[in-house]
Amino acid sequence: MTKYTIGLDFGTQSVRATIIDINCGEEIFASIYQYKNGVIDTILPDSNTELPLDSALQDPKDYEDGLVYTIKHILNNTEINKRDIIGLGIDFTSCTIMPIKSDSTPLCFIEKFRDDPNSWVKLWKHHAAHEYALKLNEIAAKRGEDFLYRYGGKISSEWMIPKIMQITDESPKIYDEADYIIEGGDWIVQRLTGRLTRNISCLGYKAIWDGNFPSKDFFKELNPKLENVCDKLSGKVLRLGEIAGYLNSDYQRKLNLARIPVTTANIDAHVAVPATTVVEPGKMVMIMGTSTCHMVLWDRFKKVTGVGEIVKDGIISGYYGYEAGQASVGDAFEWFIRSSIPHTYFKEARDKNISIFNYLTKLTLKLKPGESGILCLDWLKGNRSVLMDADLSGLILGIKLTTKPEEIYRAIIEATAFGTRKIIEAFENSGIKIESLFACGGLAQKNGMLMQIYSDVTDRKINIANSTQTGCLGSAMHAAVAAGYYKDIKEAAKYMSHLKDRKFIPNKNNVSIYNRLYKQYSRLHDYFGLPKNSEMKILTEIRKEVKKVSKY
C-alpha cells in the first residue's frame, strides 16, 4: 500500500508544502503561500517604528498561516486517504531566530513588545547585527577561542549569537522577558508538537555549538547579561531524521490529520542535498535562488579557507558537512532588471508575449563570452565565501556609451559563476576534490543559459535535480526516515530522489575564454576584497554615517 509524507519548506518570501509518494518520490500535489508581511526591512507592520539599516525581520504569524493554508490546500486537492500519510518534515531558512516565552508565544505577539523590532523574527539576511559580529570576532580572537578555527576564523552577522547580542544591547527587556531564543524551524516543530527541541544542524552551523556552547566567561565578556544565555538556548538536541514529537491535538484538529510523527527541523539548503541524489563526498550541490548555497560532504575535517561552516553529521550522518555560499545571485539579476532595464525592453517583451526575464535571456544568448568587455564583482550583498565580509559591495567594470543592458546582465551572471569557481578552488586547495556539480532551485530549473555559463566557467559537468521542490522533497524524505519507512537518508535517497536526463557539459572554446576572464576577476577580487584595499569599506562607512545623520 502506498504511503505518503508531507514536506514543508519555509523560504524567504513564502512557504511551500508538498505531499510525496515515499515509494518513488513522486510529488502528488504542491501548494505555496506568500507571506502577507514578507521581508520587513523599513518599518514595522501597523506601526511607525522605523528599522535600522540592513534590517530584515519577519512575522511568525505568516509562518503559521502559511503552514495551515498549504497543508489544507494539498489535502483538499488530492484523494489520498489521510491514514496513509505517515509523517511530516520541515526545513527553514537559517539563521532565522525569534525570542519566545516557554509556551512558544513569540514576544512580538505580545502587545507591549510589538513596537520593538527586537521582539520580531530576525531573518537569515538580517545584517543589522554586523557591529556585534565584529565585536564577537575581536573578543574571540583575543581570548584564543578554538571555535574560530572551526568556523573559518570569523563568525557572520547572519548567525545566532551576534543577533542575540543586538537584542541584549538594544532591548534588554526583550532579552530578559524571553524564556528561549529559537530558530524558526525549531519553533514550528514546537508549535506542531508542543515539544521544545533543537536540531543539530542549526546549532552546529549557526550557533557556535559542537556538543557544547562556548564558556560562560566568553559570553560574559560579550555582554554581562549573556553569561547565562545557554539557558535560553536549551532544549533536547536531535539528529536529522529523528522524531521530534507527534502532531498535537490542536494541529490534528486544524489540519484534519492523525497523530503522525514530526521530524527534526532542518536547514533549507541542507535537505536539498539528498533530494539532489547526493549522499557521498566529491560532489558539490548548488542550491540556486536569491542566494546560492554550496554544500559538500567529506569524510574528515579539513580547514577550508573562507568556508566557515563545517559540522560533523550536519547534512548526512557519518560525514562532515561543508556549507559555503554567495549572498547575492538571483536577487542580483532581479535588481538589475528592476533598476536598469529601459522601458523599451519591457514593451518589446510585452509585444512578444514573454516575460522580461525571457526576453533578456534571448538577447543575452546572442553574446559570446568576453564580447562585451565588461567584468563584474558579484558582491551586491557582501561576500559570504571566501572573503566572509558583509561590508563589500558590487562593481561593474568596462561599460561604454555603446554598452547594452544584456551585456551587463550577462556579465553579472558570469560574475556569480566566477564566485562559485572561487569557492570550488578553496575546497580543492584544501585537498577536497570536487569532481562534479549538482544544482537545484528555481534558477537551475528555469535558466539553461545560466547553467551553461556555470558549466563553462567551472569546466565541470552539471547535473540538475529532477524535483522542482527539493526543499519539500528533502523534508519529506527525512519524515519517511523518522516514520521508520527507510533506515536512513541514504536509503531514502536511493528511491525518492532523481536527476533530470539533461546535463550541462562544458564548451571547451568558452572554457578557454572564461579562463582568461577569470584571471582578471581574481585580480579584482583580491584588490577590492582584501583588507589592505578598503575603498568599498570606506564607501559603506560613509553611507552608514549619512543614513544615521539623515534619520535625525
Given for the second form:
2 protein chains.
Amino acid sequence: MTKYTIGLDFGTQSVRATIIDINCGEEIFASIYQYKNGVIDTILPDSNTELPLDSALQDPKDYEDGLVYTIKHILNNTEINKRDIIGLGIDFTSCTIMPIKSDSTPLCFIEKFRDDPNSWVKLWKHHAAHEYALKLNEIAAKRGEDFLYRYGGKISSEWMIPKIMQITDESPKIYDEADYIIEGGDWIVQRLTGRLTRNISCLGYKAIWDGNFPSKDFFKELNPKLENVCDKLSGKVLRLGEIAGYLNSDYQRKLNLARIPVTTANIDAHVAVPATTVVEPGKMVMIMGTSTCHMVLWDRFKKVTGVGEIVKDGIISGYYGYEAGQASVGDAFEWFIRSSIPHTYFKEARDKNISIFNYLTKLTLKLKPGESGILCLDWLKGNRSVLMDADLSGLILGIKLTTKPEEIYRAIIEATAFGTRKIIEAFENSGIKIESLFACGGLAQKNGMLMQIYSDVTDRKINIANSTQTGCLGSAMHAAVAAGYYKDIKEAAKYMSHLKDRKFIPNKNNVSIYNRLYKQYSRLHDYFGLPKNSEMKILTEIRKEVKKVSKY
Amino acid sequence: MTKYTIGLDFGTQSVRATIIDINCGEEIFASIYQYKNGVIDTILPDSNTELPLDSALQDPKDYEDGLVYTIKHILNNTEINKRDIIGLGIDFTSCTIMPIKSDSTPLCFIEKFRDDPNSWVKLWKHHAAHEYALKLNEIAAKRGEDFLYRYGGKISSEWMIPKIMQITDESPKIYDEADYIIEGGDWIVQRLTGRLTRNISCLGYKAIWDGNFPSKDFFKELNPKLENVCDKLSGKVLRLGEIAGYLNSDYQRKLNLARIPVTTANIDAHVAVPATTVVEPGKMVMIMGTSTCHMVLWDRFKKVTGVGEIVKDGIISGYYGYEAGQASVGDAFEWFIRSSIPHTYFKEARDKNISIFNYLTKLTLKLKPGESGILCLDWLKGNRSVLMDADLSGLILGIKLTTKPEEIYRAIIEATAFGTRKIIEAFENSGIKIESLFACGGLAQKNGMLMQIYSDVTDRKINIANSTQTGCLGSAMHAAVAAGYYKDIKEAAKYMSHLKDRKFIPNKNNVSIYNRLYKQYSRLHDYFGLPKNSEMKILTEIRKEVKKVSKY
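Rather than the form predicted on its own that you just supplied, could I have the structure of the form predicted in complex with another copy of the chain?
Every component of the complex follows; first up is the chain already shown.
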C-alpha cells in the first residue's frame, strides 16, 4: 500500500507544498502560492505607516492562505485516497518571528495594533534591529556570557533576541500584549494543531538556547522589561521529526483531511540535508541559490573559525549540526549580469536566439582557469563565513584594457568557489573532515559550468540532489518519520532521497591552477578581511557618513 | 603685415596640419590626413609576412603622403599670400624609428627588404623589443652604467636602443644596410630639407644621449655589431626651435611653397607645453587623451621617484624638461563604457535622445565623492609613473549588490585623478613645486566633470588650453621662433598661446573627502604596486603561463 506525506516549505516570497510517495520519495504533485503581501519593506498594507530603513516584515495571513491554497490544489489534482496521506511536515525561513496572543492570534490581526510595524512578522532578513544586536553583543561581552563562544563571538541582528529587543524598545505595549513571541514555523504548527511547541532547531540556532536561555539578569540588562522574556518564549520543546500534534477539527474541515500527525517545524535550509541523502558526518551540503548555506554534521562540538551556528540535534538527531554560509552567490552573478553586461552581448545573444545567460555561459566555458588574470572577492553582501563581517565588499582585481565581461563573470563564480573552499578549510582546520560535497538548490540544478568550477576549486567530487524541491521533500521525510513509517530520518533518507547520476569530478589540471589562484585569493581575503582598519571598512565608513544613513 | 607658420603634427593614426597667424596664434585652417596603412600590427602591407606579437609598425609613405595632402589642402582653402608663410614646424610621435640609406630612402621602400618587418618604421608603441630592453637593463646594471640613474633605473622597450637591438639581432642584414637609423620627425626634416639632423629632445629622452651616447664597450656587449651604432645615429644635433634647413626644391615644387625655414623636429607631447602657455617652472602640463603625459620644467636636475624622462633643454630651452605619464586614462573610461555599461542604460539614453556618454555623465554628476564606497586602481595598462611597471593591472574595490555602473565609472575617473596626484607628490617630494595645473587634449576640452574631479582631488586650480590642436600650435610656435619672428619660445608663447576663460577651482568640501579617499588609494597603491610578489604580478605570471604567450 503506497502512503504519502505532504511537505510544506515556507519561503521568503511563497509557500510550496508537495505530496510525496514515502516509499521512494517520488514527488506526485507540487503547488506554489505567492504571498500576496510578499516582503513588506516600505509601507504597511492598508495603511500609511512607513517603515524604518532595513525593515522586512510579513503578513501571517499569507502563510495561512498559502497553506490552504496549496494543499487544496494538491488534493484537487491527484487521485490519492486521503486515507493514504499519513502526515504533514513543515519547514520555514528562520529567524522569522511574530508576537501572538495565547490563542495563536497574531497581534497584527488585532485592529488596534495593526498600524504598529512591531505587531507584524519580522522576516529573517529584517535588519532594522542592527543597533540592538550591537547592544546585546556589547553587554554579553562585558558580562562574559558563555553563549558568545558558542555563537562564534557574535549574535546576529537577524536572530530572535535583537528582534524582540526592537519590539520592546520601540513598542513596549506590543511587548506587553504579546503572550508569546514565536517563530513562523511553530506558529503554523500551533494553528494546525492547537498546540504551542518550539522546535529545538530554531531555539538553538536563533534564540540563544541550549536547554536553557541566558539568565534573567542578562535579559534585564538588555531592557528591564525583558526580565520575563522567557515566559513569552515558552512552549513544549520538540526534537525534529517528533509529532507536534494532530490536525485540529478546524483544519480537518478547511483542508478536507483526516486527523493526521503534524511534525514539529524545521528550518528550511536544514531539511534539505537529508533530502540530499546526507545523514552522517564528512559530507557538506550546499544549498545554492541567491546565497549559499553550507551544512555539516559532526558528532562533537568543535569551535570552527567564523562558523557561529552549531547546535546539537539541530539538523539530524544525534549529531551537532553546523551551518555556515556565503551571503551573496547567485545574487552576485545576477548583479553582474544586470549591471555589467554590455548591450553588444545582448544583441549577440538575440542574433543567436539564445538567452543572455546561455550566451555568457558559452563564452565563459571557453576560458581556461588563470587565463584572464582576474581575481575577485565575493563579498558583495559582506562575508558571513568565515569573517562574519557585513561591512566588507566585493573586489575585482587584474583588469586590463582587453578584459572581457565573461572573464570577470567567470572570476566572480570562481571567487564564490574560493569562498566555499575557505569554509571547508575552516571545518577541516577544526578536525571536521569534509570528504565530498552535496549540492541542491537552483544553481546546483541549472549551472553545470559553475558546479565543475566548484569541483575543480575544492578538489572534491560534488553530488547533486535529484530533487529540485529539497525543502518540501525534507519536510515530507520528517513527516514520514513522525507518522512512524520510518524509525528515523536516516532510514527515511535511504528510501526517499536520491542523487542525480551526473557527478562533478575534479579536473586535475584545473585543480593545480586553482590551487595557485586560491593562494592569491587567500592573501586578498586576509589582507582585506582581517584587519579592523582595512580599506574596505574605511570606505564603508566614509560612505555612510556621506550618505548620512543610519548606522547599519 | 600678418605672417603665418604651418604646424605639422604627426600622430599615431594621422597627421594634422594647421596654418596659424603668428601675431595672435589664431588657427586659420586645419587639415587632417588618416594614414592609409595606419598602425601595422598583424601583417605587412602587400605581403604575407605575419608580424610577431606586440609589433606596431608604420609606413613612411603615409607620412609623406599626409604631409603633401594636408599642406595642399590648406593652401587650396585659404586666401593667404604664400610669401606670408614664413616657416614650417614639425612634431612627431617618439620614439618612432626607421632604418634608412644616406639619401634618406627608408629600407622598406627598397624591394628586396620590403618583406622584412625590421625594414619598416617601428612605432613608439611597438613592444616586441621587450626582451631586448630586459637584456639592456641587465647589462647596464651589471656594468654600473651611470645613465640608468638618469632614466629612473630602467630603459623602456619603447625607446631607441632596444628597438635597434631587435633589428640587429633578428635582421643583421637590415642593420648592415642601414646607413642611419632615425626618428620619424628627423626623417621628415631630412626629406623636406635634404639635411640629416637630430633633435636633442628625441636623443635625450629616447636614445640614452646627454651630449654623448653610452660607450662603445657597452654597445658591443649588447651585440658585437652595435659597436658602431653611434655612426648610424650621427647627424647634426639641433636644439628646439633652431632652423634645421630650408625647404628643398623638390618640396618647394610639390607644395608650391617658397624656400622657407623648417624647424628641427620635436616630440608631439612636448610642443604642447608652450602651446598651453607654460614656459616656466611650477606648472604642470597634462595632455589628456587615451593616456596622459605630465610635463614639468625645473631649472636643475632632481631625481624624481618613478620619473625616468628628464632632459636638459628637452622641452623648453634653459630648463630641464620632466615627463611623467599615466598609461591608460581615456582608454580606461572607454574600456568601461564598451564592456560594462548594461543595455538598459543604452535604452535610457536613446529614449532621452542623448549619447550614452552624456547619459552616463548626467548620472555620474549626481554622485557625491565617497558616496559609492567604490575605489579603483587605474592601472589597466600597467603603471608608467611612479611605479614604472607594465605588469600591474586595474582594480575595483567596494562593490555591493546595489552598486550601479555610474558609481564604478566615477571611481575609475577618480582613480586616474589620484594617479595624477601621486605624480604631483613625487615631484613635490623632490622639491619641485607644482603650483597649478594646465590641461590640453581631448579629455580636457570635452569633459568638465572629469576636470572638476581632478581639481578637487589635486586641490589645485586647472587651466585649460584654448587650442584644441596644441601639437600643431606648438610646432607653429617653434617655426615662428626659427623664422626669427620671436626671439624665443617664451616670447612666442606670450602672443600665440592662450587659455580658456573657464578654470576649474577646487570645491573645498570635496577636497576634504578626497583627501580621505586618497589615503586609501595610497594604501592600495603601495600594497599592490611596491612588492615584487604582489597578487597582481603573480596573476600576470600565471596568466602568461596559461596563455603560453611570449614573455612580454
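What we label the rigid core is the largest C-alpha set whose atoms superpose within 1.5 Å from one form to the other. Numbering follows the first chain given and starts at 1. Remember, predicted model here, so these are calculated numbers, not experimental data.
- Superposed on the core, the two forms differ at residue 456: its CA moves 2 Å or more between these two forms.
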